[in-house]
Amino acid sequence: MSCLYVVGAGGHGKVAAEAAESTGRWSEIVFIDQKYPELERCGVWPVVGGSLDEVAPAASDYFIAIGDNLTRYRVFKAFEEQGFNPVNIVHSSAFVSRHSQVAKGSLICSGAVLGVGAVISECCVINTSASVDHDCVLGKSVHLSPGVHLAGAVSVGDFSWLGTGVSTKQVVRIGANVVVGVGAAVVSDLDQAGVYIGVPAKPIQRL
């Protein structure tokens, strides 16, 4: 019997578990969360322990369902280094071009689209109905929120987070550790780490 261990029993975890369930790849899906044993369930799925290394057999499949990009990546790498097997989860309703690349530990949610030549680095989240057009490149642990639309050949740097409904023009560069606020339009490069909002997107905070 194949089991998937989802680390992080919150709303994002439920989305990941439902996507995993849609694939039919695993016969069992369970959660790991530090709130165990007080927290016993996440939606319809059981929470079985507080730490993956305490309950999961060696080389078990796992997925990190933590929203914060830096924390998600840190936990992802820690369990990979212990010999567990990080997996991708691709919802059955998503379209992923066979000419795209998706690295381990990434989540492609329902209704998402990955175009030809897109490259998704490890531990990314392509959330509900987001689209990544041809030849886009996402760095590690990037999160595209629901309804984000990247035009062709856009690059997004490590640990950046684009809020719900963000859209971009083609061939723009978004740097590492950039946060783009809900509904913003990115029409020029955002090279410096910080927070950007508006139409067009302008900085409100530099990091």
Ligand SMILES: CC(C)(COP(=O)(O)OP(=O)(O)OC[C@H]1O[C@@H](n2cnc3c(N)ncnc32)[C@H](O)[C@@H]1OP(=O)(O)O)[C@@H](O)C(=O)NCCC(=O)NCCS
The other form holds:
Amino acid sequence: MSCLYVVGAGGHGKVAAEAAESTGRWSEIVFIDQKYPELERCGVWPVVGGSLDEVAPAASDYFIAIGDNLTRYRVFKAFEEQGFNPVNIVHSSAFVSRHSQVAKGSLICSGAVLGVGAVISECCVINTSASVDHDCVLGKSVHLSPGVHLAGAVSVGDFSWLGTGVSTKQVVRIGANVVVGVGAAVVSDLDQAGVYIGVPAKPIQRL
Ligand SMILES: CC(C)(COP(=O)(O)OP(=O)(O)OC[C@H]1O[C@@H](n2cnc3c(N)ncnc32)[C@H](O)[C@@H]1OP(=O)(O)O)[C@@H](O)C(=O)NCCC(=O)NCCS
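Swap state to the form predicted in complex with the named molecule from the form predicted on its own:
What follows is the whole complex; the chain from before opens it.
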């Protein structure tokens, strides 16, 4: 049993800590946040420092709980290069097929479902009650918000963010750096980076 350092003491961090606690894998869970020492707690967990490298012993387990996809990935890689140990967190109530893959740095939240053959790359967030059906492939640092439903064999590119309740048709390809707004239905490929909304999902602006 060991200590898990969660970087980012916000709401998302609290969700990550609770998921980590549900696994029983760590005897202690603490937060690192730049707001330390003014910020002393995140939910029931203590904030113990402002920077991981100043506080944590070498090779400590860490998890980055920063909402912004690009920032989360950059911070994740920086600490990995410094020799800390990146972990993934899978909530005890999630269903994760033994024939799926979840890379380091990813969070699978309560009630989420990962189907057979699903591949989740580094630093992704599969949020509360989201489902990723068979043979879906997610690039790095993708965020599926609560209640997203990907049908079978869908791909989502690096750093893309699907808002709450987004649903997709099977086999569609969503490119990198795509944002899909709350409640949209993706029924055809979204290849270009940009923001898409509606049923069916259409672009509203280019990034
Ligand atoms: C799509 C989104 C990114 C757009 O954000 P934004 O660029 O700040 O856009 P705005 O909120 O200024 O809205 C711009 C217009 O699009 C409309 N709009 C925004 N999101 C929409 C959506 N999901 N569906 C339909 N219309 C939407 C707004 O009503 C507004 O219309 P108007 O110009 O006629 O008033 C955002 O609304 C969204 O859906 N984010 C996802 C949030 C989420 O899922 N969070 C989960 C966190 S875990």
